[in-house]
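Shown here is one chain on its own, the form predicted alone, set out as C-alpha coordinates.
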Amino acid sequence: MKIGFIGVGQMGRHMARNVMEAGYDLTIYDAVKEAAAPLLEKGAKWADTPKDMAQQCNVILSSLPTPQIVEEVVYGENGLLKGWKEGDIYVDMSTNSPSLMRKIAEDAAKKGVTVLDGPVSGGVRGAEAGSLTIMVGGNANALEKVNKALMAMGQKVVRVGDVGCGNAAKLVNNLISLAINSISAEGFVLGVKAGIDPQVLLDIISTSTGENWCAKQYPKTTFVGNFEPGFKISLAYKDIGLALGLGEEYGVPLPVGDAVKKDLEDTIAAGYVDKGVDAVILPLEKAAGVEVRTSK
(Lines of atoms letter the chains of each structure in order from A and count residues from 1; the text may use other names and numbers.)
(Lines give C-alpha, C1' and ligand atoms only; values in the text may rest on other atoms or scores of the structure.)
Protein backbone atom coordinates (compact mmCIF):
# COMPACT_ATOMS: atom_id res chain seq x y z
CA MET A 1 0.00 0.00 0.00
CA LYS A 2 1.46 3.34 -1.08
CA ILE A 3 0.26 6.10 1.22
CA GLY A 4 0.34 9.82 0.56
CA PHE A 5 0.04 12.39 3.33
CA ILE A 6 -0.91 16.02 2.66
CA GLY A 7 -0.28 18.62 5.36
CA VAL A 8 2.69 18.05 7.66
CA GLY A 9 2.21 20.96 10.03
CA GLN A 10 1.60 20.99 13.76
CA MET A 11 -0.49 17.80 13.77
CA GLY A 12 0.29 16.23 10.41
CA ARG A 13 4.04 15.96 10.86
CA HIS A 14 3.57 13.63 13.83
CA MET A 15 0.77 11.67 12.21
CA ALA A 16 2.78 11.16 9.01
CA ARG A 17 5.85 10.12 10.99
CA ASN A 18 3.84 7.46 12.83
CA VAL A 19 2.53 6.09 9.54
CA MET A 20 6.06 5.91 8.13
CA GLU A 21 7.44 4.31 11.28
CA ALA A 22 4.74 1.64 10.99
CA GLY A 23 6.50 0.55 7.79
CA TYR A 24 4.40 2.15 5.07
CA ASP A 25 5.82 3.55 1.82
CA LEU A 26 5.05 7.23 2.45
CA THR A 27 4.91 10.19 0.06
CA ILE A 28 4.26 13.65 1.49
CA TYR A 29 3.17 17.06 0.26
CA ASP A 30 2.83 20.43 1.99
CA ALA A 31 2.42 23.96 0.64
CA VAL A 32 5.59 24.81 2.59
CA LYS A 33 8.23 22.28 1.55
CA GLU A 34 10.51 23.29 4.45
CA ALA A 35 7.93 21.80 6.84
CA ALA A 36 8.50 18.42 5.21
CA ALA A 37 12.28 18.43 5.66
CA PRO A 38 12.44 16.29 8.84
CA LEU A 39 10.25 13.59 7.26
CA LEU A 40 12.18 13.66 3.99
CA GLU A 41 15.38 13.16 5.97
CA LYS A 42 13.81 10.07 7.55
CA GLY A 43 13.06 8.57 4.14
CA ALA A 44 9.69 9.90 3.05
CA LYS A 45 9.24 10.71 -0.64
CA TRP A 46 8.06 14.06 -1.98
CA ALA A 47 5.20 14.87 -4.38
CA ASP A 48 5.28 18.23 -6.15
CA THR A 49 1.48 18.60 -6.16
CA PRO A 50 -1.60 16.79 -4.83
CA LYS A 51 -2.24 15.63 -8.41
CA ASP A 52 1.22 14.03 -8.55
CA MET A 53 0.58 12.35 -5.22
CA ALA A 54 -2.74 10.90 -6.43
CA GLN A 55 -1.00 9.47 -9.47
CA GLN A 56 1.64 7.79 -7.28
CA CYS A 57 -0.40 6.59 -4.27
CA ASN A 58 -3.53 4.51 -3.83
CA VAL A 59 -4.35 5.82 -0.33
CA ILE A 60 -4.12 9.51 0.54
CA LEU A 61 -4.50 11.06 3.98
CA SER A 62 -4.69 14.78 4.71
CA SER A 63 -4.52 16.96 7.83
CA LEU A 64 -5.21 20.59 6.95
CA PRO A 65 -6.20 23.75 8.86
CA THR A 66 -9.41 24.81 7.09
CA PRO A 67 -12.15 23.53 4.77
CA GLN A 68 -11.04 26.08 2.17
CA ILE A 69 -7.58 24.49 2.00
CA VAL A 70 -9.07 21.00 1.74
CA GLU A 71 -11.26 22.22 -1.11
CA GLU A 72 -8.24 23.66 -2.93
CA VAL A 73 -6.25 20.44 -2.43
CA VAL A 74 -9.06 18.44 -4.02
CA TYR A 75 -10.39 20.78 -6.71
CA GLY A 76 -7.41 23.03 -7.50
CA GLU A 77 -5.59 23.19 -10.81
CA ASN A 78 -3.20 20.46 -9.63
CA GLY A 79 -5.63 18.93 -7.15
CA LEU A 80 -6.33 15.35 -6.21
CA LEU A 81 -9.32 15.15 -8.52
CA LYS A 82 -6.99 15.50 -11.52
CA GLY A 83 -4.88 12.51 -10.49
CA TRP A 84 -7.21 10.05 -8.78
CA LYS A 85 -7.54 6.51 -10.15
CA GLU A 86 -10.30 3.96 -9.77
CA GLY A 87 -9.98 2.09 -6.47
CA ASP A 88 -8.16 4.90 -4.63
CA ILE A 89 -9.15 5.86 -1.09
CA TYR A 90 -8.98 9.38 0.35
CA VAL A 91 -9.22 10.02 4.10
CA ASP A 92 -9.38 13.67 5.14
CA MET A 93 -8.40 13.88 8.81
CA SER A 94 -8.94 17.63 9.14
CA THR A 95 -11.73 19.13 11.22
CA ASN A 96 -13.93 19.98 8.29
CA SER A 97 -17.40 20.78 7.02
CA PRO A 98 -19.58 17.64 6.76
CA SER A 99 -21.30 19.15 3.71
CA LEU A 100 -17.99 19.70 1.94
CA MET A 101 -16.89 16.13 2.65
CA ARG A 102 -20.15 14.79 1.22
CA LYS A 103 -19.65 16.88 -1.94
CA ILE A 104 -16.06 15.63 -2.31
CA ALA A 105 -17.24 12.04 -1.80
CA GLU A 106 -19.91 12.44 -4.48
CA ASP A 107 -17.47 13.88 -7.01
CA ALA A 108 -14.75 11.36 -6.21
CA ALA A 109 -17.16 8.46 -6.65
CA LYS A 110 -17.52 9.41 -10.32
CA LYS A 111 -13.85 8.42 -10.70
CA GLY A 112 -14.23 5.24 -8.65
CA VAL A 113 -12.58 6.80 -5.57
CA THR A 114 -13.91 6.26 -2.04
CA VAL A 115 -13.79 9.16 0.42
CA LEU A 116 -13.79 8.89 4.21
CA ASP A 117 -13.73 11.72 6.71
CA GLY A 118 -11.63 10.89 9.76
CA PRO A 119 -11.07 13.88 12.06
CA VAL A 120 -9.07 13.28 15.21
CA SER A 121 -9.16 14.16 18.88
CA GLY A 122 -6.17 14.24 21.19
CA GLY A 123 -4.28 17.34 20.11
CA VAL A 124 -0.61 17.67 19.33
CA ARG A 125 0.39 15.45 22.26
CA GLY A 126 -1.90 12.68 20.99
CA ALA A 127 -0.57 13.07 17.45
CA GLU A 128 2.99 12.82 18.68
CA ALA A 129 2.29 9.77 20.84
CA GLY A 130 0.11 8.01 18.25
CA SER A 131 -2.78 7.95 20.73
CA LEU A 132 -5.43 9.90 18.81
CA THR A 133 -9.11 9.01 18.69
CA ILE A 134 -10.17 8.90 15.03
CA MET A 135 -13.85 9.40 14.13
CA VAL A 136 -14.57 7.98 10.68
CA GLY A 137 -17.51 8.56 8.40
CA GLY A 138 -17.91 6.55 5.22
CA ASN A 139 -17.86 3.11 3.65
CA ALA A 140 -17.11 0.30 6.10
CA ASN A 141 -15.20 -1.80 3.57
CA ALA A 142 -12.92 1.11 2.70
CA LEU A 143 -12.31 1.73 6.39
CA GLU A 144 -11.31 -1.90 6.84
CA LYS A 145 -8.69 -1.50 4.11
CA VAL A 146 -7.05 1.53 5.76
CA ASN A 147 -7.74 0.71 9.40
CA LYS A 148 -4.25 -0.59 10.12
CA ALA A 149 -2.68 2.60 8.77
CA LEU A 150 -5.07 4.70 10.86
CA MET A 151 -4.18 2.69 13.95
CA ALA A 152 -0.56 3.74 13.45
CA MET A 153 -1.76 7.23 14.44
CA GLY A 154 -4.40 6.44 17.04
CA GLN A 155 -5.42 4.17 19.84
CA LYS A 156 -9.10 4.16 18.83
CA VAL A 157 -10.74 4.21 15.40
CA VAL A 158 -14.54 4.48 15.46
CA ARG A 159 -16.86 4.37 12.45
CA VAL A 160 -19.69 6.75 13.33
CA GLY A 161 -21.81 6.60 10.17
CA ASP A 162 -21.82 7.67 6.55
CA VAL A 163 -19.35 10.16 5.07
CA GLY A 164 -19.64 13.50 6.87
CA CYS A 165 -20.58 11.89 10.17
CA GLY A 166 -16.95 11.80 11.30
CA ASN A 167 -16.82 15.57 11.18
CA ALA A 168 -20.27 15.93 12.71
CA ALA A 169 -19.02 13.88 15.68
CA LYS A 170 -15.84 15.97 15.93
CA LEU A 171 -17.77 19.24 15.82
CA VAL A 172 -20.11 18.03 18.56
CA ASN A 173 -17.09 17.05 20.67
CA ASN A 174 -15.45 20.44 20.16
CA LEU A 175 -18.70 22.32 20.78
CA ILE A 176 -18.95 20.61 24.17
CA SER A 177 -15.28 20.87 25.09
CA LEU A 178 -15.02 24.55 24.13
CA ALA A 179 -18.12 25.32 26.19
CA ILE A 180 -16.53 23.53 29.16
CA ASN A 181 -13.33 25.47 28.55
CA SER A 182 -15.21 28.78 28.70
CA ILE A 183 -17.22 27.99 31.82
CA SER A 184 -14.12 26.63 33.59
CA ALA A 185 -12.36 29.93 32.91
CA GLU A 186 -15.31 31.87 34.33
CA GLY A 187 -15.56 29.64 37.38
CA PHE A 188 -11.88 29.80 38.27
CA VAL A 189 -11.73 33.58 37.88
CA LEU A 190 -14.79 33.88 40.13
CA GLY A 191 -13.35 31.47 42.70
CA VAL A 192 -9.98 33.22 42.88
CA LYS A 193 -11.66 36.63 43.07
CA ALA A 194 -13.69 35.29 46.00
CA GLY A 195 -10.48 34.28 47.80
CA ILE A 196 -9.99 30.60 46.97
CA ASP A 197 -6.55 29.25 46.07
CA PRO A 198 -6.76 27.90 42.48
CA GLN A 199 -5.16 24.55 43.37
CA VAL A 200 -7.59 24.05 46.24
CA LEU A 201 -10.45 24.87 43.89
CA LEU A 202 -9.17 22.35 41.33
CA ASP A 203 -8.86 19.68 44.04
CA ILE A 204 -12.50 20.25 44.99
CA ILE A 205 -13.77 20.28 41.41
CA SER A 206 -11.78 17.15 40.52
CA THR A 207 -13.81 15.12 43.04
CA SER A 208 -17.13 16.88 42.47
CA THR A 209 -19.72 17.29 39.73
CA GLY A 210 -17.72 20.05 38.03
CA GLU A 211 -14.92 17.63 37.12
CA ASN A 212 -13.76 18.09 33.52
CA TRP A 213 -10.80 17.54 31.20
CA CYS A 214 -10.21 21.24 30.52
CA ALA A 215 -9.72 22.18 34.16
CA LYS A 216 -7.40 19.21 34.65
CA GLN A 217 -4.99 20.83 32.18
CA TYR A 218 -4.68 23.98 34.33
CA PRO A 219 -1.63 22.85 36.36
CA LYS A 220 0.32 22.68 33.07
CA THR A 221 -1.24 25.78 31.50
CA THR A 222 -3.20 28.46 33.32
CA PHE A 223 -1.75 27.94 36.81
CA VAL A 224 1.79 28.54 35.50
CA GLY A 225 0.90 31.15 32.87
CA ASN A 226 1.60 28.84 29.94
CA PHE A 227 -0.79 29.67 27.09
CA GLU A 228 1.23 28.29 24.18
CA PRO A 229 -0.69 25.98 21.82
CA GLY A 230 -1.79 23.12 21.98
CA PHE A 231 -4.97 23.87 20.24
CA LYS A 232 -4.89 27.44 18.93
CA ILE A 233 -7.62 29.98 19.58
CA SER A 234 -7.76 30.56 15.81
CA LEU A 235 -8.58 26.90 15.16
CA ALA A 236 -11.08 26.79 18.02
CA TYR A 237 -12.84 29.78 16.48
CA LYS A 238 -12.93 28.01 13.11
CA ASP A 239 -14.38 24.88 14.72
CA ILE A 240 -17.09 26.68 16.69
CA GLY A 241 -18.10 28.42 13.47
CA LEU A 242 -18.40 25.05 11.72
CA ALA A 243 -20.45 23.66 14.65
CA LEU A 244 -22.80 26.64 14.58
CA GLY A 245 -23.12 26.25 10.81
CA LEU A 246 -24.05 22.59 11.30
CA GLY A 247 -26.69 23.67 13.81
CA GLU A 248 -28.17 26.09 11.26
CA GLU A 249 -28.13 23.39 8.59
CA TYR A 250 -30.16 21.02 10.78
CA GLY A 251 -32.33 23.64 12.48
CA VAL A 252 -30.83 23.10 15.95
CA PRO A 253 -30.45 26.26 18.08
CA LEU A 254 -27.09 26.43 19.87
CA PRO A 255 -27.25 29.38 22.31
CA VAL A 256 -24.35 28.15 24.44
CA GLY A 257 -22.31 27.71 21.27
CA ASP A 258 -23.07 31.33 20.38
CA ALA A 259 -21.75 32.41 23.79
CA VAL A 260 -18.57 30.38 23.28
CA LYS A 261 -18.05 32.07 19.91
CA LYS A 262 -18.30 35.46 21.66
CA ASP A 263 -15.69 34.35 24.25
CA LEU A 264 -13.32 33.38 21.45
CA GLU A 265 -13.96 36.63 19.60
CA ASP A 266 -13.15 38.59 22.78
CA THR A 267 -9.95 36.58 23.21
CA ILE A 268 -8.92 37.22 19.60
CA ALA A 269 -9.69 40.93 19.97
CA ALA A 270 -7.44 40.98 23.04
CA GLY A 271 -4.52 39.79 20.89
CA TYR A 272 -4.36 36.08 21.75
CA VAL A 273 -5.36 34.53 18.41
CA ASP A 274 -2.24 32.32 18.25
CA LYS A 275 -2.33 31.23 21.90
CA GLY A 276 -3.85 27.99 23.18
CA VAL A 277 -7.55 27.75 24.02
CA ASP A 278 -6.86 28.18 27.75
CA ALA A 279 -6.16 31.82 26.88
CA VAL A 280 -9.92 32.53 26.96
CA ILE A 281 -9.33 33.14 30.66
CA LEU A 282 -7.01 36.12 30.04
CA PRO A 283 -9.66 38.75 29.18
CA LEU A 284 -11.69 37.57 32.19
CA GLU A 285 -8.68 37.89 34.48
CA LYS A 286 -8.07 41.42 33.25
CA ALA A 287 -11.70 42.41 33.77
CA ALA A 288 -11.76 40.91 37.27
CA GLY A 289 -8.32 42.17 38.31
CA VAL A 290 -7.05 38.73 39.37
CA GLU A 291 -4.80 36.01 37.94
CA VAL A 292 -5.50 32.30 38.29
CA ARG A 293 -1.93 31.26 39.13
CA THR A 294 -0.27 29.11 41.74
CA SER A 295 3.02 29.84 43.45
CA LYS A 296 4.56 26.63 42.06
Contents of the next structure:
Amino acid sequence: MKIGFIGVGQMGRHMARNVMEAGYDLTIYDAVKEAAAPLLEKGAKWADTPKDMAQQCNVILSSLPTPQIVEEVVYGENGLLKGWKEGDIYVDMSTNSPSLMRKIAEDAAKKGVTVLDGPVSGGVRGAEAGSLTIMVGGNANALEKVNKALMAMGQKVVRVGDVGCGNAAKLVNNLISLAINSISAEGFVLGVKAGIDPQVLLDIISTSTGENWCAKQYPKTTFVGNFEPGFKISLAYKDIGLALGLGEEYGVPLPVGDAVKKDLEDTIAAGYVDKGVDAVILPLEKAAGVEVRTSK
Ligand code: NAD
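Next up, the form predicted in complex with ligand NAD in place of the form predicted alone?
Every chain and every other molecule in the complex is listed next, the one we just looked at coming first.
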Protein backbone atom coordinates (compact mmCIF):
# COMPACT_ATOMS: atom_id res chain seq x y z
CA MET A 1 0.00 0.00 0.00
CA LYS A 2 1.51 3.34 -1.05
CA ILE A 3 0.17 6.14 1.14
CA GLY A 4 0.16 9.85 0.36
CA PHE A 5 -0.41 12.53 3.03
CA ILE A 6 -1.40 16.10 2.17
CA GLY A 7 -1.08 18.86 4.79
CA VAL A 8 1.66 18.32 7.35
CA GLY A 9 0.82 21.15 9.78
CA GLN A 10 0.17 20.99 13.54
CA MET A 11 -1.84 17.77 13.22
CA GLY A 12 -0.70 16.29 9.91
CA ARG A 13 3.02 16.24 10.65
CA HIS A 14 2.49 13.93 13.63
CA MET A 15 -0.16 11.83 11.90
CA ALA A 16 2.05 11.34 8.83
CA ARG A 17 5.05 10.46 11.02
CA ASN A 18 3.01 7.82 12.83
CA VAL A 19 1.96 6.30 9.50
CA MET A 20 5.59 6.20 8.36
CA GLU A 21 6.77 4.74 11.66
CA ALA A 22 4.17 1.97 11.28
CA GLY A 23 6.18 0.88 8.21
CA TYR A 24 4.15 2.36 5.32
CA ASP A 25 5.73 3.74 2.15
CA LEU A 26 4.86 7.44 2.59
CA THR A 27 4.76 10.36 0.16
CA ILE A 28 3.89 13.84 1.42
CA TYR A 29 2.76 17.17 -0.01
CA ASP A 30 2.16 20.56 1.60
CA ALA A 31 1.71 24.03 0.10
CA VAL A 32 4.67 25.08 2.29
CA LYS A 33 7.58 22.76 1.55
CA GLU A 34 9.47 23.75 4.72
CA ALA A 35 6.62 22.22 6.75
CA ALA A 36 7.58 18.88 5.23
CA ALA A 37 11.33 19.09 5.94
CA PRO A 38 11.43 17.01 9.18
CA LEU A 39 9.47 14.17 7.53
CA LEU A 40 11.58 14.28 4.36
CA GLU A 41 14.68 13.97 6.55
CA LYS A 42 13.15 10.86 8.14
CA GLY A 43 12.72 9.24 4.69
CA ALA A 44 9.31 10.33 3.39
CA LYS A 45 9.10 11.01 -0.36
CA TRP A 46 7.87 14.30 -1.79
CA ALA A 47 5.16 14.85 -4.43
CA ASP A 48 5.16 18.15 -6.35
CA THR A 49 1.35 18.37 -6.61
CA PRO A 50 -1.75 16.50 -5.37
CA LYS A 51 -2.13 15.19 -8.95
CA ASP A 52 1.41 13.69 -8.89
CA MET A 53 0.62 12.14 -5.51
CA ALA A 54 -2.59 10.58 -6.83
CA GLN A 55 -0.63 9.07 -9.73
CA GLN A 56 1.97 7.57 -7.37
CA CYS A 57 -0.14 6.41 -4.39
CA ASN A 58 -3.22 4.23 -3.97
CA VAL A 59 -4.37 5.63 -0.61
CA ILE A 60 -4.35 9.37 0.06
CA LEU A 61 -4.93 11.01 3.44
CA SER A 62 -5.24 14.74 4.07
CA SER A 63 -5.34 17.10 7.05
CA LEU A 64 -6.08 20.59 5.73
CA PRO A 65 -7.33 23.81 7.35
CA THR A 66 -10.60 24.62 5.53
CA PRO A 67 -13.22 23.15 3.15
CA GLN A 68 -12.09 25.69 0.51
CA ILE A 69 -8.55 24.28 0.64
CA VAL A 70 -9.77 20.67 0.47
CA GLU A 71 -11.87 21.68 -2.56
CA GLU A 72 -8.80 23.23 -4.21
CA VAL A 73 -6.65 20.16 -3.48
CA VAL A 74 -9.27 17.90 -5.09
CA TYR A 75 -10.60 20.02 -7.98
CA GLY A 76 -7.66 22.39 -8.70
CA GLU A 77 -5.63 22.41 -11.91
CA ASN A 78 -3.16 19.94 -10.39
CA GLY A 79 -5.69 18.42 -8.06
CA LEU A 80 -6.29 14.83 -6.98
CA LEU A 81 -9.13 14.33 -9.44
CA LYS A 82 -6.66 14.73 -12.33
CA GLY A 83 -4.42 11.93 -11.04
CA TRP A 84 -6.77 9.41 -9.41
CA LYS A 85 -6.95 5.82 -10.72
CA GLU A 86 -9.66 3.19 -10.35
CA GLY A 87 -9.50 1.49 -6.93
CA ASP A 88 -7.83 4.40 -5.12
CA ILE A 89 -9.10 5.43 -1.68
CA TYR A 90 -9.13 8.99 -0.29
CA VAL A 91 -9.65 9.76 3.40
CA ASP A 92 -9.92 13.46 4.24
CA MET A 93 -9.13 13.82 7.96
CA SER A 94 -9.71 17.57 8.15
CA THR A 95 -12.69 18.97 10.03
CA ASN A 96 -14.74 19.69 6.97
CA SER A 97 -18.19 20.29 5.52
CA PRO A 98 -20.31 17.10 5.29
CA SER A 99 -21.95 18.32 2.07
CA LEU A 100 -18.58 19.02 0.41
CA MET A 101 -17.39 15.51 1.31
CA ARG A 102 -20.56 14.00 -0.22
CA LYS A 103 -19.95 15.99 -3.43
CA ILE A 104 -16.29 14.89 -3.62
CA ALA A 105 -17.35 11.27 -3.02
CA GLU A 106 -19.85 11.46 -5.88
CA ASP A 107 -17.34 12.96 -8.32
CA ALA A 108 -14.55 10.57 -7.31
CA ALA A 109 -16.87 7.56 -7.69
CA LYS A 110 -17.10 8.36 -11.43
CA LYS A 111 -13.37 7.49 -11.60
CA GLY A 112 -13.79 4.38 -9.43
CA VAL A 113 -12.28 6.10 -6.37
CA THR A 114 -13.80 5.67 -2.90
CA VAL A 115 -13.91 8.66 -0.56
CA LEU A 116 -14.23 8.52 3.22
CA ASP A 117 -14.36 11.42 5.66
CA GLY A 118 -12.31 10.70 8.77
CA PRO A 119 -11.99 13.77 11.00
CA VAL A 120 -10.17 13.36 14.30
CA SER A 121 -10.39 14.42 17.92
CA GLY A 122 -7.64 14.43 20.50
CA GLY A 123 -5.77 17.59 19.51
CA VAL A 124 -2.10 18.03 18.72
CA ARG A 125 -1.15 15.98 21.77
CA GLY A 126 -3.30 13.08 20.56
CA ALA A 127 -1.83 13.38 17.07
CA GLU A 128 1.68 13.25 18.50
CA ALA A 129 0.92 10.26 20.72
CA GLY A 130 -1.01 8.38 18.01
CA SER A 131 -4.04 8.30 20.28
CA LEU A 132 -6.62 10.14 18.16
CA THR A 133 -10.26 9.15 17.85
CA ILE A 134 -11.07 8.89 14.13
CA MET A 135 -14.74 9.27 13.08
CA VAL A 136 -15.28 7.74 9.68
CA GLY A 137 -18.12 8.19 7.19
CA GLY A 138 -18.31 6.09 4.06
CA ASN A 139 -18.04 2.62 2.55
CA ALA A 140 -17.33 -0.11 5.13
CA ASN A 141 -15.19 -2.25 2.74
CA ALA A 142 -12.95 0.70 1.91
CA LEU A 143 -12.62 1.43 5.62
CA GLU A 144 -11.56 -2.16 6.25
CA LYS A 145 -8.77 -1.74 3.67
CA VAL A 146 -7.36 1.39 5.35
CA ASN A 147 -8.24 0.61 8.95
CA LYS A 148 -4.73 -0.56 9.89
CA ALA A 149 -3.16 2.63 8.48
CA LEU A 150 -5.71 4.74 10.39
CA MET A 151 -4.95 2.81 13.57
CA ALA A 152 -1.31 3.96 13.22
CA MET A 153 -2.63 7.45 14.07
CA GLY A 154 -5.35 6.67 16.56
CA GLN A 155 -6.52 4.38 19.30
CA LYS A 156 -10.13 4.32 18.14
CA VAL A 157 -11.58 4.22 14.62
CA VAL A 158 -15.39 4.45 14.59
CA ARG A 159 -17.53 4.07 11.46
CA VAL A 160 -20.30 6.61 12.01
CA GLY A 161 -22.35 6.07 8.83
CA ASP A 162 -22.33 7.22 5.20
CA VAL A 163 -19.83 9.70 3.84
CA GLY A 164 -20.33 13.09 5.59
CA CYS A 165 -21.37 11.47 8.88
CA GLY A 166 -17.79 11.49 10.18
CA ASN A 167 -17.77 15.28 9.94
CA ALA A 168 -21.30 15.61 11.33
CA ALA A 169 -20.09 13.75 14.46
CA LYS A 170 -16.96 15.89 14.65
CA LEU A 171 -18.94 19.14 14.30
CA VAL A 172 -21.33 18.08 17.07
CA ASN A 173 -18.32 17.33 19.29
CA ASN A 174 -16.75 20.71 18.56
CA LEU A 175 -20.04 22.58 19.03
CA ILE A 176 -20.17 21.09 22.53
CA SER A 177 -16.48 21.51 23.38
CA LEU A 178 -16.29 25.11 22.10
CA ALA A 179 -19.33 26.00 24.22
CA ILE A 180 -17.57 24.46 27.24
CA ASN A 181 -14.41 26.36 26.33
CA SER A 182 -16.30 29.68 26.28
CA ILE A 183 -18.29 29.12 29.46
CA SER A 184 -15.18 27.94 31.34
CA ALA A 185 -13.42 31.16 30.36
CA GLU A 186 -16.40 33.21 31.61
CA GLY A 187 -16.60 31.23 34.84
CA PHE A 188 -12.91 31.58 35.68
CA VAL A 189 -12.86 35.34 34.98
CA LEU A 190 -15.90 35.73 37.22
CA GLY A 191 -14.37 33.53 39.92
CA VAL A 192 -11.06 35.43 39.97
CA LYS A 193 -12.87 38.79 39.95
CA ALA A 194 -14.86 37.53 42.97
CA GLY A 195 -11.58 36.84 44.79
CA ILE A 196 -10.99 33.10 44.24
CA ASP A 197 -7.54 31.70 43.45
CA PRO A 198 -7.77 30.06 39.97
CA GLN A 199 -6.03 26.83 41.05
CA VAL A 200 -8.41 26.48 44.02
CA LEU A 201 -11.34 27.04 41.65
CA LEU A 202 -10.01 24.37 39.25
CA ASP A 203 -9.57 21.88 42.11
CA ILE A 204 -13.19 22.47 43.17
CA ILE A 205 -14.59 22.23 39.64
CA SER A 206 -12.57 19.09 38.92
CA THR A 207 -14.57 17.18 41.53
CA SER A 208 -17.88 18.98 40.91
CA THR A 209 -20.52 19.12 38.19
CA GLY A 210 -18.57 21.79 36.27
CA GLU A 211 -15.72 19.32 35.60
CA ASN A 212 -14.53 19.54 32.01
CA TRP A 213 -11.61 18.86 29.68
CA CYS A 214 -11.14 22.53 28.63
CA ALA A 215 -10.59 23.85 32.17
CA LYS A 216 -8.27 20.93 32.91
CA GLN A 217 -5.89 22.31 30.23
CA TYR A 218 -5.54 25.65 32.10
CA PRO A 219 -2.44 24.77 34.16
CA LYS A 220 -0.55 24.42 30.83
CA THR A 221 -2.26 27.35 29.07
CA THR A 222 -4.28 30.12 30.72
CA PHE A 223 -2.77 29.85 34.24
CA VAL A 224 0.75 30.41 32.84
CA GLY A 225 -0.25 32.86 30.09
CA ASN A 226 0.51 30.40 27.28
CA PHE A 227 -1.92 30.95 24.42
CA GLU A 228 0.13 29.38 21.64
CA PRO A 229 -1.75 26.84 19.47
CA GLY A 230 -2.63 23.87 19.66
CA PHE A 231 -6.00 24.36 18.14
CA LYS A 232 -6.14 27.81 16.60
CA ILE A 233 -8.96 30.35 17.09
CA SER A 234 -9.18 30.53 13.26
CA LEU A 235 -9.94 26.78 13.07
CA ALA A 236 -12.41 26.95 15.96
CA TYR A 237 -14.22 29.78 14.14
CA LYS A 238 -14.32 27.66 10.98
CA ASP A 239 -15.74 24.72 12.96
CA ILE A 240 -18.48 26.72 14.69
CA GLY A 241 -19.48 28.14 11.30
CA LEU A 242 -19.70 24.61 9.88
CA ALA A 243 -21.71 23.39 12.91
CA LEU A 244 -24.16 26.31 12.62
CA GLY A 245 -24.42 25.62 8.88
CA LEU A 246 -25.29 22.00 9.64
CA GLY A 247 -27.95 23.23 12.08
CA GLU A 248 -29.45 25.41 9.35
CA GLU A 249 -29.35 22.54 6.83
CA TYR A 250 -31.37 20.34 9.22
CA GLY A 251 -33.55 23.12 10.71
CA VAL A 252 -32.10 22.72 14.22
CA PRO A 253 -31.77 25.96 16.26
CA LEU A 254 -28.41 26.31 18.04
CA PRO A 255 -28.65 29.44 20.25
CA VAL A 256 -25.65 28.57 22.45
CA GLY A 257 -23.67 27.88 19.27
CA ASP A 258 -24.58 31.40 18.08
CA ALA A 259 -23.19 32.83 21.34
CA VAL A 260 -19.96 30.83 20.92
CA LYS A 261 -19.57 32.25 17.41
CA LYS A 262 -19.89 35.78 18.84
CA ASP A 263 -17.27 34.96 21.51
CA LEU A 264 -14.82 33.78 18.83
CA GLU A 265 -15.55 36.89 16.73
CA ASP A 266 -14.74 39.10 19.74
CA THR A 267 -11.47 37.17 20.23
CA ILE A 268 -10.56 37.60 16.56
CA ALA A 269 -11.43 41.31 16.68
CA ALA A 270 -9.09 41.65 19.69
CA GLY A 271 -6.22 40.34 17.51
CA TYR A 272 -5.92 36.70 18.63
CA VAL A 273 -6.89 34.82 15.45
CA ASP A 274 -3.67 32.75 15.39
CA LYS A 275 -3.62 32.01 19.11
CA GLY A 276 -4.86 28.81 20.72
CA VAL A 277 -8.53 28.36 21.52
CA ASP A 278 -7.99 29.18 25.24
CA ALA A 279 -7.43 32.78 24.06
CA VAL A 280 -11.23 33.37 24.21
CA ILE A 281 -10.53 34.33 27.83
CA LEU A 282 -8.33 37.31 26.90
CA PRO A 283 -11.09 39.81 25.89
CA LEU A 284 -13.11 38.72 28.95
CA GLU A 285 -10.11 39.31 31.23
CA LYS A 286 -9.62 42.77 29.72
CA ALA A 287 -13.28 43.70 30.20
CA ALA A 288 -13.21 42.49 33.82
CA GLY A 289 -9.78 43.95 34.64
CA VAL A 290 -8.39 40.65 36.00
CA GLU A 291 -6.06 37.89 34.76
CA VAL A 292 -6.62 34.19 35.42
CA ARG A 293 -2.96 33.36 36.17
CA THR A 294 -1.23 31.33 38.85
CA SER A 295 2.27 32.60 37.92
CA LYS A 296 2.98 36.31 38.13
P1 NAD B 1 -2.46 23.75 10.31
O2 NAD B 1 -2.85 25.07 9.74
O3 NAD B 1 -1.42 23.69 11.38
O4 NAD B 1 -1.93 22.77 9.13
C5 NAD B 1 -2.48 22.72 7.86
C6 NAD B 1 -1.40 22.41 6.85
O7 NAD B 1 -2.01 22.44 5.54
C8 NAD B 1 -0.26 23.44 6.82
O9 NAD B 1 1.00 22.80 6.85
C10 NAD B 1 -0.47 24.19 5.51
O11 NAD B 1 0.74 24.65 4.92
C12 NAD B 1 -1.12 23.10 4.66
N13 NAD B 1 -1.85 23.64 3.52
C14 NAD B 1 -2.59 24.79 3.46
N15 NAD B 1 -3.10 24.95 2.21
C16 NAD B 1 -2.67 23.89 1.49
C17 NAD B 1 -2.85 23.49 0.12
N18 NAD B 1 -3.59 24.21 -0.72
N19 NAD B 1 -2.26 22.35 -0.29
C20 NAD B 1 -1.50 21.61 0.58
N21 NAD B 1 -1.28 21.94 1.86
C22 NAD B 1 -1.87 23.06 2.31
O23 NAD B 1 -3.81 23.09 10.80
P24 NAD B 1 -3.99 21.87 11.86
O25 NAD B 1 -4.12 22.44 13.23
O26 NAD B 1 -2.95 20.82 11.59
O27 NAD B 1 -5.44 21.35 11.43
C28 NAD B 1 -5.65 20.54 10.28
C29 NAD B 1 -7.10 20.05 10.30
O30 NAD B 1 -7.33 19.25 11.47
C31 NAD B 1 -8.13 21.19 10.35
O32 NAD B 1 -9.24 20.87 9.55
C33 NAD B 1 -8.51 21.25 11.81
O34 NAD B 1 -9.81 21.81 12.00
C35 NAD B 1 -8.42 19.80 12.21
N36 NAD B 1 -8.14 19.56 13.64
C37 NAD B 1 -7.20 20.29 14.29
C38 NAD B 1 -6.95 20.03 15.64
C39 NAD B 1 -5.91 20.82 16.41
O40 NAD B 1 -5.88 20.71 17.66
N41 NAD B 1 -5.02 21.58 15.77
C42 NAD B 1 -7.67 19.03 16.32
C43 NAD B 1 -8.60 18.27 15.61
C44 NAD B 1 -8.83 18.55 14.27
